[in-house]
Each structure stands twice: as structure tokens, then as C-alpha cells.
Amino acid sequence: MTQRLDVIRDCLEGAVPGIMATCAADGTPNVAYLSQTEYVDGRHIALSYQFFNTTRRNILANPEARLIVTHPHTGERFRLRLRYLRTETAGPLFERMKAKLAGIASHTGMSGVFRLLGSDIYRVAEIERIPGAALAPPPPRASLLAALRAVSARIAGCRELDLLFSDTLDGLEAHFDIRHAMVLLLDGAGTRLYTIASRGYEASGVGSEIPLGQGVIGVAAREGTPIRIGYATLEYAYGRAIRAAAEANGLAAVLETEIPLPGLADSASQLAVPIRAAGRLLGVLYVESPHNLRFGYDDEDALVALAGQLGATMLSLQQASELQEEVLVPEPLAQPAAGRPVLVRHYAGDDSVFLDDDYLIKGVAGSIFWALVRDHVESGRSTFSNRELRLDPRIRLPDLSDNLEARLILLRRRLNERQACVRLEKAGRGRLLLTASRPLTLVEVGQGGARPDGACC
């Protein structure tokens, strides 16, 4: 092999279709264009299997093949000698190629036509450069290693979970020139992701949720593998169009407790990277751009490394926070607030909470908020400890893996964004201070109770 496979990974991005030559058992040659090639490791690639065509019949009869790939910027061409090994029809590699194929299909107007049936794995026996003129490569946007080092230093300096998320997103913009990004965390039940921080969107979307397996983000989380798309997908735009149509047709009440997921309306390039630590999934780091092919293999490598450090630091800060929690000392009761009372409604069915008719939050964060305001109203308490919240049976934290600190960050941000009359502030290690600028009137609504119409945040 005269060329290293990892050096020519850009040729596998799909900007220029590959040309594949196979041979039937009787020696009849066949040449066909390929929709997608995928780098697997230093000695293997995967090719998309979409149709049972001549190429498919040939490689099943004769596993030897030749593939010509072209560099999207320099025009250099390389010839690969391949041997077919197997086909995968499920799992991380298949899902990664399926998502990427959807982007390619949309870009070429072939949505609904391209359907991935399998990922054909080939061993690369030899790579040779085809003689010919080549263009000069474009200058790099930035040194990814230098950017990774700079953001890693920021992460290493974080001492609080809240700052960790903010500094990571700030670092992505300052050093990677990534202007649209978000961090989502896995809930305790392990079925949904919720947005804890974002950058570059009109609305932060903090508190918005997405199920595992849905969209680029959900599939990346479910499969535990990065998902990268270089072109806009119709499926991505479709979900946004459905929401816009529902709102335009007066169905806002249906969506009232669904905070919209932030995102670019004209997103073209998307990259979702699982955040993992200690062998388990913690969340997803997601970045996007309005430009086609904005993120390549090197960007993916850099963000995978960054997500690993982000996950390890999240666990470390969470454990440190629990160990350093202070024992709560009773404090003087808060003075009653003045002004018009605010109606706080809690719906037991999904723990959703409304302040007057304004939706605030639901789920575990809603349960926490309801417990806090109940104690505040009924006993005049203003100071609370993380330890007591973790043990409070009213909150029903799913299990010990649920990150209470992250839920509190989410709740504080939602209150601040809504400019609510209730605020939560940190008051020492593992302690919270609740303040209310207006009197609170609490209403508990049982299972199935109707929510106020048209209340959408």
C-alpha cells in the first residue's frame, strides 16, 4: 500500500462519487458510480448497499473489486484494491451511513429513492495515486489540534457544572469557529435527551427534549456513535415544518409543554457526538452549520476527543459536588412578598408547571420546582440543600444516575429566561436559595387535569 487510508479520508466524503469496478464469475466486467463510501479504520472501508444490482451480484460471486475516489478540493484521484468481507444491516456503522446517505439523497434530489439495505465492509489491500495534475489544497480553517488544546484547557479549569457547559460552548466558537452548538443530557430513565445549554440560536431551547433514536442527535445517542451529515436533509426540515403548521393552525395548545429544540432553519452540515464517561452515555454534543460539508473526519475526531473530556469532567464535578455538600443550618424565615399573587399550577400527570398561564418546565425539574415552592409557601423556607432534594420522596429522582445538579441548572436557566418572579440561586456548596418577588398561590391538578389553552412559552 503506497498511501495510508486515513490520509485520503476526505476522498470518502461523497462530494465526488466513487467509481467501482467489479467482475462477474464469467469474467464480465462492470463499472458503476457509488453513492457513499465510509472510512471504518486504517485498513477497512464500507460501501453503501442500496440495490441488488450488477455490482452486488458480482461482489457476492467474486469478492475482488477496484474503487477510484477523488479528493474534493485538489482533484487528486486514488485507486483502491478491495476485497469484500461482509454486510452489516444494523448497529453504529449502519446507522452512521444511513444518516449520511439521507443527506446525500436530499442534496441530489433523490430522497425516497436512496434506501440503505446494508453496509458492505471491504478490506483495503492497496492504494495507489493515479498520475495527473492536482490543485493546491485550500488553507486550513484553523489548527484543530491547537483548538482542541485550548478548549481542553478551559474544561480542565472548570470547577462548576454550570460553567463547564458555558465554557465548552464558548470555546467551540472561539477556537473551532463553530457558532451553532448545544449540549443535551440523558435523563435518568435513559429514554430522552434534554437541552442543558446552547449557543447561536434565537431561542436557547433550554429544557427542550428529544427521544433516543429520533433525528441525528437521538440516533447518535442510541447507537453510541458520531453521526455526521454534510448536506441538508428533507427529514430534518420536515419536523420543523410540521411544528410551524401546527402552530399556524391554532394547535399551539398541543405543543404547549414542548419547548422547541433550537436549531438552524437552513442547517446543512450536522455533527452529533455522544458524551460518554465510565462506560455509560451522559449526553450528546451537537454542532451544525448552514454550509455544506462544514465538518469533516478531522472535525469529528477532534469533537469526539473533546466530548470524552467533557464527560469525564461532568462526572468528576458531580461527584465532587455530592461529597462537598454542606449540612443545612436553619435560617430565618423569608419575609412575605408583596403585589399581585402569581398562580402556580402543577399537573401531577407529567409534573408540568405553569406560572399563571406561562409554561415553565415539566418532568423531574418540574417535580423539584413544585417541592421547593410548596415548602416555601407552606413553611416559609428559602434555603434548601441538594442532599435533601436527592432524598425527597416527592421528587422521585429516577435513580442515582440522574444528575440532580444538571436538573437544577436547567431549572435556574428556565426561570431566568422566563423572567419569572421566582428565582433560584446558589447559596454555598450544595445549597440553594429560593426568592419570590410576588406572593405565590399554589394549585395542584391531579392526573388528567386540563391545562390552560394557548399557553406556550
Second form
Amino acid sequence: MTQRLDVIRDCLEGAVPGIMATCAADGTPNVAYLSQTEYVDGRHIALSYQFFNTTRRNILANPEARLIVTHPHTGERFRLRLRYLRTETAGPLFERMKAKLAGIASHTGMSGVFRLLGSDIYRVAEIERIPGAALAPPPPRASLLAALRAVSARIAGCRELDLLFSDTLDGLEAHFDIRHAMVLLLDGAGTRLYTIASRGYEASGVGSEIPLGQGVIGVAAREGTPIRIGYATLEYAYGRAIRAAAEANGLAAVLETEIPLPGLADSASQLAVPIRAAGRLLGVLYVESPHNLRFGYDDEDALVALAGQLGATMLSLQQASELQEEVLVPEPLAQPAAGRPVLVRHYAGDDSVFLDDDYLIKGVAGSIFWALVRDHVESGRSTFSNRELRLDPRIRLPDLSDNLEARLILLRRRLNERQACVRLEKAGRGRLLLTASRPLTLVEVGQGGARPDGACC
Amino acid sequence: MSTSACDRMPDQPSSVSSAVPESPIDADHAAFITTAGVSISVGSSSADLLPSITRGIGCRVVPDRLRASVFVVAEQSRDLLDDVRDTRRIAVVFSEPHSHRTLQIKGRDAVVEALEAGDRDRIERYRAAFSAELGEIGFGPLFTHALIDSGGGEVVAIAFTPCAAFDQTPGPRAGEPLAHAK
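Instead of the form predicted on its own shown above, give the structure for the form predicted in complex with its partner chain, please.
Every chain and every other molecule in the complex is listed next, the one we just looked at coming first.
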């Protein structure tokens, strides 16, 4: 092999379509243009199978193929000798290609025509550079390894979960020039992701949720694989997908859209990378850009490495904070707040909480908030420990793997963003201080209770 | 009665056949493959069924469309030229990037020939048309020239009798013979 496949990965991005020759059992050759060529590893490539055509018939009868791919900047061409191995019709590779193909189809006016039936996997037996002129490649935007090192160092220096997220997003902007990004965490039940931090959007969208399997982010989480799209596509526009699902599922799901997901209206390039640690999925790091083909294979590699470190650091900070949690000593009772009381309503069905008519949060974060304000109102407490919250039977933490501290970060940010009359501050290791600037009137609403009108529109 | 141009055996003189041969491509197809800024890809296969492929840099079709020739750079196409000389099989795809209009022509009697008078001009006209086409979708002329660069090396013609032609524009009709696709 004269060239390594990973060195010519840029040629597989599809700016210039690949051309492939196959031949039938009787030797009749056939040439086809390829919508999509996907790097699998140093020795394998996957091609999109969209129609049962001559190419398909040929490779099933005779697995030999030759492919020409072209570098999108230099015009260099490489001829690959391939041998068809198998077709995958589900799983990470298939989903990665399906999402990317949706972007390509949309970009080339082929939406509705291009549909991925399978990912055909070929072994690359030989790569030959075709003799001919080549243009000078454009200078790199930045050294991705240097950027990775810089952000990696910042992550290694983080001592608190809250800062970990903001430092990571700051680092992406400063060193990768990635200006639109968010971190979403998987909830304990493993069915949805919630936004814990974001950068580059008008509203932070902290607390917004996306079900597993929906849009670029949801598919990346479900399949545990990075999903990268070079062109805008409605099919994977997560906002749209979520709205449609919410409409189909009725009123209960409408709350999911109450906090809108942040996101670029004119997003073109998108990359969602699963955050994994200790063999399980913790969340998704998502970046996007209004420019086509902004993220390449190397960006994907860099962010996958970064997401690995992010995940490991999340786990270690969580464990460290649990070990350091202090036992509370009795405290003086809080002074009652003055002014017009605020009506705090809690809906038992989904643990959603409203302050007067404003939706605040639901789910685990909602049940935490409800327990805190109940204790505050009923027994005058203002200081709480993470340890007691973790053991509190009123708080329905789905399982031990659920990250309590991340929920508290989410809750604290939501209260700050809403400029709510209740605030939560950190008060020492593993401790929280609740302050209320107005008196609170608590109302528990059972299953099926009517919600404030404003929250459901 | 007419017959496919492919019904003749590769070395059989056309006078042996009593029927008038008919090309599978019409005048519109011929104009498309010789004058539009199409991407040209040429395939063949060896006797032991290993396919070969190269990029074409122009095309010529005789007026009755019974013979077509595609031009390729010899240095870039060694395996393909060996296969054509050995098996005489050829498949050529012409695709217009902006419209995706694509057709494939096949032959069983391909031969490698020297360029004829006028072919250099045809290649230059092709280069200009392809540059204009790729320019429309955002590729600069330098890029296009690199894509179809001959490096000043030998350019040869592969001449063949079109014996089958297919519509390969992406979509449900892709793969249908041209006669049915019309």
C-alpha cells in the first residue's frame, strides 16, 4: 500500500464524488458515481448503498472494485482497489452515514431521492496516487493538536463540575474557534438528554431536553457514535424533530419545549460527540457552525479525545465531591422574607414546578427544588447538604448513576436565568444555601391538575 | 429492420450484417457527451474480473453515432489501457454536476488508438466546458485543471461501438436503458 487511508480521509468527504468501477460475472464493466464514501478505519471504507442497481448486483457476484477519490482542495486523485466484505443496515456506522447522507441529499437537491439502505463495507487492498498536478493545500485553520492540548490542560485544572463545563466551552471557542457549542447530559433513566451548559446562543437553553434518538444529538447518544453533518438538513434539525414529537405526544410533552433548545437557525455543519466514561454514556458534546463542511475528520478526532477526558473528569469530580461532603451542623432559622408571596406549584405527575405562572423545571431537578422549598417553608431551613439530598426519599433520583451535582447546577442556572425570587448558592463543600427574597406559598397539585395557561402554549 | 450496433461481433465488418445498425444514443445524447461540461469516467475489466477505472478528458462521436472515442491520459490509465487491449470491454459514464444528468454507454469492441486531427481542440473545448460547469458549483479553474491535468504526457483515444446505453441520473429510473427512459 503506497498511501495510508487515514492520510487521505479528506478525499472521502464527498466534495468531489467518488467514481467506482465494478464488473459483472461475465466481465461487463460498470461505472457509478458515489454519493458518500465513509472512512471506517485504516483498512476499511464504507460506501452508501441506496438503490439496488448494477453496482450492487456486480459486487454481490464479484466483490472486486476500484474507486477514484479526489482531494477537495488540491485536486489530487487516488485510486483504491477494494474488496466488498459485507453490508450493515443498523448500528453506529449506518446511523452516521444515514445522517451525513441526509445532509448531502439536502445540499444537492436530492432529499427524498437519497435514502440509505445499507453501509457497504470494503477492505482497502491498495491505494495509488494518480500521477498529475496538485494545488497547494490551504494553510490549516489552527493546529488541532495544539488546541486539544490547550483545552485538555484547562480540563485537567478544573476542580468543580460547574467550572468544568464552562471552561470546556470557553476553551473550544478560544482554541478551536468553535463559537456555538453545548453540553448535554443523559438523565438517569437513560431516555433523554438535558442541556447543562452552552455557548454562542441568544438564550442558554439550560434545562432544555432532547429525547434519545432525535436529531443529530439524540442519534449520537443512542448509537454511541459521533454524528457529523456538513450541510444543513431538515431531517436532522433537532428543534423541528422535537416539536413534531411534542405535538404528537400531547400536552405532557409540551413542557419539553417550554425551555427551547439553543441552536443556530442557519446551522449548516453539525457535530455531536458522545461523552463516555467507565463504559457508559454520560452525555453529548455538540458543536455547530453556519458554514458548510466546517468540521472534518480531524475535528471529529480532536473532539472525541476531548469528550473522553471531559467524561472521565466529570466522573472523578463527582466522586471527589461525594467523598468531601460535610455533615451539617444546626443553623439559625432564616429571617422570613417580606413582600407579596410567590405561588410555588408542584405537579406530582412529572415533578414540574411553576413560580406563579412561570415554568421553572421538571423531572429530578423539579423534585429537588420542591423538597428544598418545602423544608425551607415548613421548618425554616436554608442550608442543605448534597448527601442528604442524595438519600432523600422525596427526590426521585432514577439510580445511583444519576448525577445529583449536575442537576443542582442545572437548577441553580435556571433560577438565575429566570431571575427567580428563590436562589441556590454553593455554601462550602457539598453544601447549598437557599435564599428566598419573597415569601413562598406552596401548592401541591396531584395527577391531572390543570397547569397555568401560559406554560402550555 | 434495424439492429443494435452491438449485434455485430467486435471484428465483424458492418457489411456482413443485412440489417442497418442503430446506435443506442440519439443526437441529443451525442451532443450532451461531446459538448456539455460533463464529468467523464471510464471503466474496464481484466480477464480475471478485476475492474479498472480512469477519468476521461474529452469525447468524440462520429455523425451516425456508431462509433465513440474517449480520451484518457496514458500515464494515469495503465491498468485500464491494458484491460481494454486485453478484453476490449468498456463502460463510460458522463455526468453533468449541476443537473446530475448522467448516462452510461457500454462497448465490447474497444481499441486504443492515437488521437486524430482535431482531437487536441476537442480536449481544449472539453477543458473549457468542464471548467465553466465546475465554476458554477464553486470550484475554481485551477482546481478543475488539476482534476483533468494530463501533465503534458501522452493522451490516447479509446474507440468503441456503443452497444448499450443507460440513464443513470439518480432516482428510481436510474439504470434503465436509454430507449425506455426517453
